[in-house]
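The data below hold one chain only, encoded as C-alpha cells and taken in the form predicted alone.
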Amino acid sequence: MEIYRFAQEIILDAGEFIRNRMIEDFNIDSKMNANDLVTDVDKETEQFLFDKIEERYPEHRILGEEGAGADIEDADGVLWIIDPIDGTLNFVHQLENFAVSIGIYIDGKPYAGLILDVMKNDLYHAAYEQGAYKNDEVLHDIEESSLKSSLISTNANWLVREGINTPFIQVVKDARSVRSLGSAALEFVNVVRGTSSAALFYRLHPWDFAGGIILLNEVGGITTTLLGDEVRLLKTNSILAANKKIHGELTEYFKADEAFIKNHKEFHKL
C-alpha cells in the first residue's frame, strides 16, 4: 500500500500548491477550441506531480492531460493517469468546483483512485477492493434507484448536438431532475457519495475518468460506455457512471437509437 499512501500525500500537496498559486496572476490559453482552456496552473501542477512521482518511483510511467506521457500506448507496469485540474473553466470563472484526479493502474488493472476537491480540501480515495473514503470517513455502498426518482448529471451540450441528442433529451425528460457541475471528476464524486444517481458523458479522456472508475467500483457502482460496453483505459470513451439499477435502465435509451450508435461508433473510432 506504499504507492497508495504516497499518492494521498502528493495529491494533497498538489491541492495546497494550487490554492497558493491561484492567488497570483496566471495566463489562460485555449487548446482545441475557445472553450477548452488551459492555464499556467494546470501545467505547473502536472509538472509538480510528475516531479514528485519520478523522484520517488523513476520506473513508473505517467500520463497527464497537459502532455506527460503523450507517447504511451499501453498500460504495462505502474501507470499514473493524472488530471492536474479537472474543471479548468470552473477554475477560471468560479475559483471553485474543480479537482485533481489520479488513477493508478498496474498492468492495466485498477490499483487506486483519488479525487481531491481542491477548494474544500476533501480527498476521495480508494485502493482496489479496499473500500472508498472521504478523507478518513468510510463511504458506504450507494443505494439503487430508478430514473424517474433520480437526480442525474449531464452536460447540456449533448442535448443540442445533432445526431446524438435524441436519447439524451429523452433521459432528461424522464429523470426527476438534471444537474451539470462542469467537472467530470466531481460528477463521479457525486455518484460515489450517492448525491447523484448517474453521470452521463459523450466524451471523456482517460485522465477524466481513471480515478473515478476505481472509486465508484468500491461503493457498488458501475462505469461503462453509454452503450454498456467496457471502457477503454487509454482511449476517449462515452461514459455512464451510475448505481447498478439505473445503469441498466439508462443504457437502453442509447442502445435503442440507431443514429446515436452510428455516430458514437464513428466519433470514438470503434
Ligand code: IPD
Second form
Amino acid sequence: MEIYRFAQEIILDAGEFIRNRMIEDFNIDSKMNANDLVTDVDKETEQFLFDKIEERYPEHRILGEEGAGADIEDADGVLWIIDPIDGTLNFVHQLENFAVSIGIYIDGKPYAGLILDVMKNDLYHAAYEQGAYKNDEVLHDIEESSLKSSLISTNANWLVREGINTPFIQVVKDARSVRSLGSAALEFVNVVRGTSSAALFYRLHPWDFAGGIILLNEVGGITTTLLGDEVRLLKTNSILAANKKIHGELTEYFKADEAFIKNHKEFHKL
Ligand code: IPD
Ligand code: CA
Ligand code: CA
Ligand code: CA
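Since the structure above is the form predicted alone, I would like to see how the form predicted in complex with the named molecule looks, so please show that one next.
First the chain shown before, then all remaining chains and molecules of the complex.
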C-alpha cells in the first residue's frame, strides 16, 4: 500500500503544479495533426511525475504519453502508466475538464488506478480489490442499466468515420442520449460514479485507460474492447467501459457488423 499512498500524494502535487503553471504563459504545439495539441504543461507535468517516481523508486518503470518509456515493450516489474494531462484540448480551450491519470501495474496485473479532476481537485482512486474512492468517500457499486434508459458517452468523430460508424450510429439511436466530455479519463470517472452508463472509444492509448480500468473494476464495472475482448495493456485498443448489463448489450452491436470487425482488426493490428 506504500506505493498506492505515494501515488495519491504525487498526483495531488501534480494537480497543484498544473494549476500554478497554467496561470503563466505556455507554448502550444501540434503533434500528429493540427488538432492534436500538446502544451509545455503536458510535458512539464510528465517530467514532474517522472522525477518524483524515479527519486523514490529508481527500479520502477514509467510509460508516459509525452515520451517517458517510449521503448517499453513488456509489463514486467512495477510499471507506472501516466497521462500528465488527459483532455489537452479541454485544457487549452476550456481551462477545465481535464485530468491527470495514473495506472500502476505489477507484472502486468492491476495494482492501483488514480484519476485527478485537476480543476475540481477531486481525486478518484482505487487499489486492486480494496474498493474505489472519491477523495475520502467510498464509491458504491454501479447499477446495471440497459441502453434504452441510459446516458452513454462517445466521441462524434467515430460517428462520421465511414467503415466503422454503422454500429456507433445504431447505438446512438437506441440510447436515451449521448454525452461527450473530451477526456477519456473523466469519461471513465463518469461511468465509475454511475453518472454515465457506458463510455465507447474506437481508439485509446494505454495512458488513456490504464487508471480508469482499475477504478471501474472496483465498483463492479467492466472494460473490454468494443468487441468484448480483453484489453491489451501496452497497445492501442477500442474501449467499452460500462456496467455489466449494458456492456453485454453494446458488444452485440459491434460483433454483428462484419465491416466493423474487419476494419477494427486492421486498425488495431490484431
Ligand atoms: C485524448 C482525450 C480524448 C480522447 C482522445 C485522447 P489527450 O487524450 O482523452 O477524450 O478522445 O482519444 O487521445 O491527448 O488529451 O491526453
Ligand atoms: Ca495528447
Ligand atoms: Ca489522454
Ligand atoms: Ca495527454
